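Taking the form predicted alone, here's one chain by itself in structure tokens.
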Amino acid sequence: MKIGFYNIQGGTGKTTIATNIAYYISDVVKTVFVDCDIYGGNSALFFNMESTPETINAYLNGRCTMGEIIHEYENLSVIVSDPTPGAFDTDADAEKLVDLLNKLEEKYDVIILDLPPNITEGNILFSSEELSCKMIVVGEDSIPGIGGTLKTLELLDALDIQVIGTIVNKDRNIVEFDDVIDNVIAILPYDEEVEEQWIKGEPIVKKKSHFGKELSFFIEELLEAYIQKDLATLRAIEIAKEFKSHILEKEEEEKKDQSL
């Protein structure tokens, strides 16, 4: 299953939340984090992989294979984007990127996607290929932030992309967002310690900060109410398909034996 984190506005904290969620759930299910922001992604800083040449950009430009760009961070598999200005030389092939994600789905239980904050050509949301991704919108507690979140939700609805819900990040009691945004699934506080994780390269869910605690509580709820339930359903469907295929094969063999 694929879960994307998105907002048309940048700076809402999508990468912080997506990386921490991916890291946390990797202890429970086989998970890969993919930085899909090929021009402006900064997940390489979070995972201390700034100098890693095997990035999603290198894959899109044909310099690396899928296996070469998958790195390991403890239990989590990671595909980072190029954090240098060289990223602008990347061929924004949305179809090739979606094809990569579909191949990863054969190997991993959960794919966490950090999506670029734009609606420009090359964004995988507008690929002609089927993305089959459910979204979590990450909004910011500010008047422009809530406005951007509402536009994001409207866009995803127009694209017929399922939204799990909205996380309101950096909450400082600025906006009464409950009155304007439906299905708020988490409210995460503004926390200065979030910046430290980018300096130390250590997920904030490891720390007992206010933000880290609240995010951990949300992830546990997400695992119990959504991820594990959906994975169980998917596995049941796969078993049913395998059983049906086995029955059909057996019937075909019986028909051949009868014809002889």
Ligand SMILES: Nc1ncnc2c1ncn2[C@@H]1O[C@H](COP(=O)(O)OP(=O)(O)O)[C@@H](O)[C@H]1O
Second form
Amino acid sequence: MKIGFYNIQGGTGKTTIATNIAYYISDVVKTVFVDCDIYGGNSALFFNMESTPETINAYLNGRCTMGEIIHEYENLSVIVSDPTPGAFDTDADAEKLVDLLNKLEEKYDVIILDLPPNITEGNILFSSEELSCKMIVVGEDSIPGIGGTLKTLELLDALDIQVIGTIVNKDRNIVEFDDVIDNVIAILPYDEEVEEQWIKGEPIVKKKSHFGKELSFFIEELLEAYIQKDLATLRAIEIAKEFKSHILEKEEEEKKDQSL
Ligand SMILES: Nc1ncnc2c1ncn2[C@@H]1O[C@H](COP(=O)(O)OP(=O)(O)O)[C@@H](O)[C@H]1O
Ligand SMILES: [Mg+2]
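Moving on from the form predicted alone, please list the structure of the form predicted in complex with this ligand.
Below, the chain from earlier opens the complete complex, with every other chain and molecule after it.
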């Protein structure tokens, strides 16, 4: 299953939350994090991989294979984007990118997509490719933040993309999001320590912090109520398919035997 993190506004905490969730759940389910922000991504800094040449950009430009761009960070598989201005030379081939994501889906239980905020070229959400991704909207506790989040929800609705819910981030009691938006699934505090993880290049949920604690509560819920249930459904469908093909094979064999 693919889970995307999105808002048309930048800086709300999409990358922070997507990377931390991916890292945390990778202990439980086979997970790959993919930075889909081809031109403006910065997840490489988060994982201390800023100097790797094996990025999603290199893959799209035909310089690396899929295997080469998958890096391991403890239990988590990670595909970062080029964080340098060299990223502007990338061929944003939506078909190739969606094809990569579908191939990853054969190998991983969960694919976490860090999506760019732009609504133009370079964002697979607005290509004609079928993405089949469920979305978590990350909104920021501010007046512009609520406006951006409302617009984002309208947009996803118009695009017919299923939304799991909205995470309100950097909460400082500025806006009562619950009064305006009815799908709030978590409220995460503003926490200065979050900024520091970018300096250290490691996930915040690794150490005790106010933000990390609240996020881990939410992740437990997400795993229980959503991911494990959904994976169970997917497995049940696969088992049913296998069972069906087994029966069909048997029927074929019986037909052959009868005709002999
Ligand atoms: N809860 C938080 N408290 C304090 N700072 C945060 C919080 N969430 C994110 N940030 C900071 O906000 C900035 C933007 O976060 P980022 O995850 O890059 O946003 P986006 O991916 O939406 O552009 C980063 O410097 C990050 O450390
Ligand atoms: Mg980002």
